[in-house]
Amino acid sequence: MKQLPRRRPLTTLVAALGLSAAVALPAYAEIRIGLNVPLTGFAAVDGKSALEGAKLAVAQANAAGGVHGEKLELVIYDDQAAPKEAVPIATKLVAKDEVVGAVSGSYSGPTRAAAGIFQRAKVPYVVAYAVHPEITLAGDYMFRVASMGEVQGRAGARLVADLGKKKVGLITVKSDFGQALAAGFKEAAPKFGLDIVGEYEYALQDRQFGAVVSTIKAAKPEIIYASGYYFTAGPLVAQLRAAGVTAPIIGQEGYDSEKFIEIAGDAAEGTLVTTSLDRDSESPATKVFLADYRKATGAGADMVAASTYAATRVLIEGLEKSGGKGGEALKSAIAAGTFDTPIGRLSFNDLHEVRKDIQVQVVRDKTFRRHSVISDPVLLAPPGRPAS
């Protein structure tokens, strides 16, 4: 890739949205660094909390003299999550702007069409929150942070289980989240003798969940394992509350958000959630980057900042390793590393997929707290590369 000049003014992208990826950076930058981030549309509000985590993770590093130092520049486009817009996008990222690397603070979607575009360009593209497992299997160049959704749905089967509960209700939403982890929870159901009494399917543009919640208190689950992003969620998890159905929910890493609470309201009182970020930890790592994030922002962190900001580290670091050069070198360097974030001590595997454990929160006093961690190395592991 051709070297970026030296001492280059700060230039930002997405002037159209009056956004400015100038603020809380250098004003000079020499390595640059892609972002597709969903900042208007439905899922806005994640976007904002993307931004803001890899944001900061490029303040800290340029504020410590940037990598060999060079400064980075965080190059940010709305993709409104939405297909349509991540290919030009990663188009944009590679071929004008000359990125070294890029991270997506986005959805299933937009994050899949994007990666074989970065693949091709033997860009490394290190995904935050997206969990459709064809992501990596686009190629070499892509690392993902965050466990795939068939991981995730395993985990809620062993909660399940922990939970002494055997009769399940399963309500999914229609999107590449909500697919994976039913496939995930339903792959391992049988491991741990559950019996899901029902499936049930929405619409991402669902809001009103009357008959769902009608078959669902009719059929009598012990519990009920919900994908859902906060704004389905939200509603979803209010409406049975207020039809009178008490059985524990389960939701996902699209429940954490405080937005989810809000809209909720009372009704999240107890509501479980599998996830990334544990708010009580004793790492050095989540307990720094939770008061930075609180001093930066004036908002508490959730999974998707704290995804966001895993992710860029997880790429400034490998740059630090590569001498700040792209292609091989930072491919090669994220794939050897070790990397300690708030979302866990990571590594990938030969498919780029992280080894972790699963966190459990749980809705108490409007704030999420730790439940409990899963941590079953088997059970979450993820898949490797497929043989050629």
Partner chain sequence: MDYEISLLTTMSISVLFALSLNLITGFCGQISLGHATFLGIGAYVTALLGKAGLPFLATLPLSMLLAGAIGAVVGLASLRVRADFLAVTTMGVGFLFVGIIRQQDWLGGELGISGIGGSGLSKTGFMLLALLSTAAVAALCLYIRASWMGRVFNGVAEDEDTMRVLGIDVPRYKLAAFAIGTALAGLAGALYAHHLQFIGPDSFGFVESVTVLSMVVVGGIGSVPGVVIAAALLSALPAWFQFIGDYKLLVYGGLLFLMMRFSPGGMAGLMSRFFNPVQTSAKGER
Given for the second form:
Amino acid sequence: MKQLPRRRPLTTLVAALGLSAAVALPAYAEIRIGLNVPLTGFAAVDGKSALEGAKLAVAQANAAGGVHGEKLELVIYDDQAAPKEAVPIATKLVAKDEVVGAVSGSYSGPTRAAAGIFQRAKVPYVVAYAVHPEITLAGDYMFRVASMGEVQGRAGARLVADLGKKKVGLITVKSDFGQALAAGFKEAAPKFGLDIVGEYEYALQDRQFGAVVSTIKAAKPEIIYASGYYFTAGPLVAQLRAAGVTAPIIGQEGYDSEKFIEIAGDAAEGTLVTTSLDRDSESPATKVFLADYRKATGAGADMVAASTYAATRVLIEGLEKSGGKGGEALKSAIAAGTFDTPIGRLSFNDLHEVRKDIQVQVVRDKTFRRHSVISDPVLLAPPGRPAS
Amino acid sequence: MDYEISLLTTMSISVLFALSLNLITGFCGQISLGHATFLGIGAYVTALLGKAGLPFLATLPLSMLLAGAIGAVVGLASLRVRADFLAVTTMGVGFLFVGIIRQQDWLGGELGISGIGGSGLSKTGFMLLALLSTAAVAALCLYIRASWMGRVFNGVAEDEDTMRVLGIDVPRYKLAAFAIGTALAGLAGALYAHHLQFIGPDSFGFVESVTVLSMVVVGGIGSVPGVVIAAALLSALPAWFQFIGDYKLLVYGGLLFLMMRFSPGGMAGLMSRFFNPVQTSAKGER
Amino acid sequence: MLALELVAQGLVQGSIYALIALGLTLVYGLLRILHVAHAALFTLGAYVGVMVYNATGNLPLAFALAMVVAGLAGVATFRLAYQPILSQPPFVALIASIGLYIAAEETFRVVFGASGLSFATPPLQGQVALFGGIQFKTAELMVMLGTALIIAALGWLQTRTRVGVACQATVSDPQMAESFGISLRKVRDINFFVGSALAGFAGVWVALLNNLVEPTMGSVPSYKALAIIVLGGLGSVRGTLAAALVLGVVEAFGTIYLGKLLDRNAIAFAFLILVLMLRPQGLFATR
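Okay, that one was the form predicted on its own. Can I see the form predicted together with its partner chain too?
So here's everything in the complex, that chain up top.
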């Protein structure tokens, strides 16, 4: 908004009137896409990133002429990251707004609650970063562009082995994401001969980790695998370093925010993160996204923004193939497609879980840089649809 | 229509839940900051039993039974501690409940329980069931209020010690209030689980307990029509407030505050002031 | 050795709890209000502290302004929010307070952004080793010292100055105090100012320890401080202090040895329920 040229009041008034008239018109020539995001409450930071990511994808598509000549409209609702709020929202998107497809830019709880409603209405629902395993089990109209927690956990174990370390200290956040990561990590640990020397859990609200830090220090691990979100990970990493713990620290998607580096400060240097966004990628999809996102918002993109952008892109590309139709046609188009997105080249398995590489980023000079890429289709294979 | 049906079901369950707390806090004067625990117990019982193959309607009484039984145990605490001590104890029960659920894999742990369903009813049918249950509970509340038990509750709320002097078995009535109120919360929880088809520990935490208490207080503590209106409005507010976007919770919190600041008797107080304009609210300091 | 470190970490956490809960106790002792919005003043103090330090680089100034702003906001809260509803039953004030807290939390988010603020160059991050090897961050050590100092100062004020004695008299018998010519209004203002300033002081310490202030940082203190003042026997300053430190240590050991069974909140509240069932008047009630 800041870049807008100054206009005379009259012109602005005319423009505003024109705009409101446009809104008042029936939107017959538009294809509607739904988005549920947490814009208020504790998850508002991620909600904001998700919203910007989705808006960018739609704006780019509209600037390029829309889908088969029809403009896309993003219908946005705030779910406060609460399952209770997500149910009426999903119902409204399906019944009132008649969206052809929807994107979840929200957490596991609300996404899981909304999934059943979209499934019953046969509206494809592309999930950006919610990791709850049962979301895709809700049915065949569900798609997820994020690697499941277990998959990321296995990637973490592989990374430890790649770094030549054996003795691991495990710190787990008490959330569905943390539990899934820990499960995946522990499942793969014996395969790589890893030895877990200490295991601790903390609550999402915790910011003071004195007790955990003292204990992990006494356990003397060679490397620390700590799950969390930037707001817990920032203080945790800073407190580990301040207590003189020098072992490398591996985090995951939840760390992937510039805010993490800001909070942890110098202590963030060298932290490894298994994530989905590679800032040093040569892929045009990623480069365009990173540049356009910065232009649109004035801030650097994070994992949530990239994932929600990718989820929205998947839906839009699906619509292009289905000729703007929703339902069965859109579902089949997405299921069969391969998508070049800022979080890599995506395709879906029979459960509609994503197949993609895991990016390892490292914090260097206060930014995320590429460390390595874990490309191991066998280890990183998402679970398939259970025979029922 | 689907949207209206879904919203009406949500509102109806909220009203039922608020009425159940009103029985304990409004009628009997026992403040609870952990009422969501019983919503949770009802929800988990029906979800687990449903998964085990029990028909939906058969799980309802069992949800109520377990919620009421645990409610009576928590009620025992009200015999030991009073007023603000009780408020904080019940709050503690709420945190303990969520803390336990989180770590129990057989209860779904952090992941919660998904794919609850199979009430066997259509959406409209389920809405009617929720509305009927709520109407029945509202009628029950009005009946209790007018009965001997209701009068004793009122006496306990007003002045517990005098009731003891009068030879009333106060503990028995307090326990009864807790047992009935929490059992009804269990019923609300069972409906909640089948409506959302997904439950997790975060749905039954402190925030939910505070939300239901504010419904009761905003409605007008003890007033059945007031609580019904307040719970219906407050539960639909987030959906209606979508248009104010970013300021939604700010407005919600602000309204809660302004209501208490300017109409401490809640909606019931507002209504009675509207109908009896002569009577002004009491002023002055405690 | 580990046990000692855990005790030390528990005391650091306990000191923060103590600062927040003390303000709450002062308010409760006087007005019998469960003042949930107290935690919003803690957040406010933290924001002021970080912004002032980032602008000036002067830490004492940051502390002073945080305390003054939080203190004044506390007095305003009392005058505008609580005073008019003091005659109402206690839940009215409780819900008003909860509404105020939600509105405040959202105001912080709308005004300062959801992702919170950090120090550009956080001060007091150095390391100190004490008692043969227990490591502290400078800020951790300072928070314990600061808490001890401020509590000693408060104790001195309360028993040795006119204002302090007047406050105490008002807590034990408001009517009597008023008949002796003590202005209730003034005493309440002072109590709110001091209690809220303490919350603001705690807010800056937490900002220093975590290098993060966020809109929701008050949500845990909002209820945990209630638990602490109840544990300490509601309205007792000494009881609150002891309860805060005990709870800090219980949580430190609990998160390590019971972490797989219960989370930190559940451990704290299990302890609270246990204590209340055995001693309904609180752990350290004097009355």
